[in-house]
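Presented as structure tokens, the chain that follows is alone, the form predicted on its own.
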Amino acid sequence: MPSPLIEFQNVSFTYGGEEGEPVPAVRELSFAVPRGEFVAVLGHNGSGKSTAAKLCNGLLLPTEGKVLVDGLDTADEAQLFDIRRRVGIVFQNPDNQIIAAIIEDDVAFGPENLNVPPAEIRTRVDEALKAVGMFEHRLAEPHKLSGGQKQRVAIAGILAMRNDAIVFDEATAMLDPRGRREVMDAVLRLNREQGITVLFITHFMEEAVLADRVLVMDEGRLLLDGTPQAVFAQQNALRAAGLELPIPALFAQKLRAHFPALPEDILTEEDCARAIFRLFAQKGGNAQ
């Protein structure tokens, strides 16, 4: 069996607090992300999600344990360049990630720093912007774009470096609903059409249900790990971690009091609509 692309082996990380008091952020965290998988990470504020994101490519180094990227240890300084070529990170605020005055120049910045030949940079920039639906804006100025468009440009900048994996650290948190949909559509295309490995940290349940797998963190530890259906079936554990079910699942729960035949695994609006349609179809238009 091939090694995982990203692997945490009993990882702990502690920040130095005020007056020297240690602040544990991640505790004995172990999980693996196979190549090509889309993994969502959930947790309330302070659960350690963002710290885990920064540990993925050596922006932070474990206090204990190991983080491996394609078998390379992030604690090995000699390997960091190769590690960061494999795993890129998109952060919460797109304005902090865009540095050039023209979109295509910003996307070219990463490959230029990797000493990629100019002709290859041109190809990479065009391909990356097309992949996130921003090619027609390649000559635009960043300040004229919406939040969702800026975040897609940030994703294009990672793609142009030909990373194997992208970690999204609450990349939709500052966006309006339209911007969130734009980014999620781009992420899903990259994962499903190009096979890019995705670790997607979010506090939106409706985004997590789109993943292949969901990890739930609580107080720096891994609380749950499974498919969206398996994780969201554990309502008591989720509530104890300060999390709720996706809105369509909550809606289905209320409907189930009147229509017990509704399935238990409804997570998305589409799931809910299909289940209601089937229910009425089976009852000949009368669901009573």
Partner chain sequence: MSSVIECDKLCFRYPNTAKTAPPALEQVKLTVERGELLAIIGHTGSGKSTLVQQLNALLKPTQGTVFVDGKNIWENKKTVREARFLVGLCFQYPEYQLFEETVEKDIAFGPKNMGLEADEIKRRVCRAAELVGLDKLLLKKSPFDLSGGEKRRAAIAGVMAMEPQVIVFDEPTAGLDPRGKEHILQMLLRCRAETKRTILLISHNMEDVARLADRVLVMHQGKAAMHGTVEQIFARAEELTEMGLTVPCVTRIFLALRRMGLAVPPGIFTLEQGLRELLRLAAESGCAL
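What does the same protein look like in the form predicted together with its partner chain, given that the last one was the form predicted on its own?
So it's only the chain below, everything else dropped.
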């Protein structure tokens, strides 16, 4: 059986506080992400999500336990280069991640550092920009782009390194609805068409329902792990972790008190509309 692309084995991480006070951020965390999976990570601020993200490619090293990327231990400094070629991170603030004056130079920065030959860099940069729908902006200046466009450029920068996995650390938090949709569409496409493994940390429940699998973190621990249907069925646990149901699920729940025939596993707007329609179409049929 192939090894998972990212694996946490009983990982704990404690920040050394300023006054020597240790602050545990991640506790005994174990999970494995197989190649090609789209995993959403939910949890309130301070639940350890961002720390977990930084543990994925050795930006932080576990205080206890092990993080393996494609079988390579992130604590082994000799492997870090190979680890970061596999797993890249897109951060929250679109303005902090672009360093070059022209978009295509920024995307080329990674492969240049990997000593990729120039002709190959050209191919990779073009492909990466096309994959996120930013090719026509390749000669633009970063400050002229919207937040969603900047985040897509950051994604292209990782794609140009031919990474296997991308970790998104609340990459949509600072975007407007249009920017969020652009980024989400790009991420879904990369996952489905190119098999890029995705670990998507977010506060938006409607984004999490699009994943194959949802992890919920609370107080540095893994609280829930399952399909979106299974996780969002655990309403009480979610509420205790400071999270809420996606609105279509909340609406369906409210309706179910009066329309018991409505199915239990409604998560998206489409699910909800279709289920309501079916309910009335059937009723209409019965009434005739």
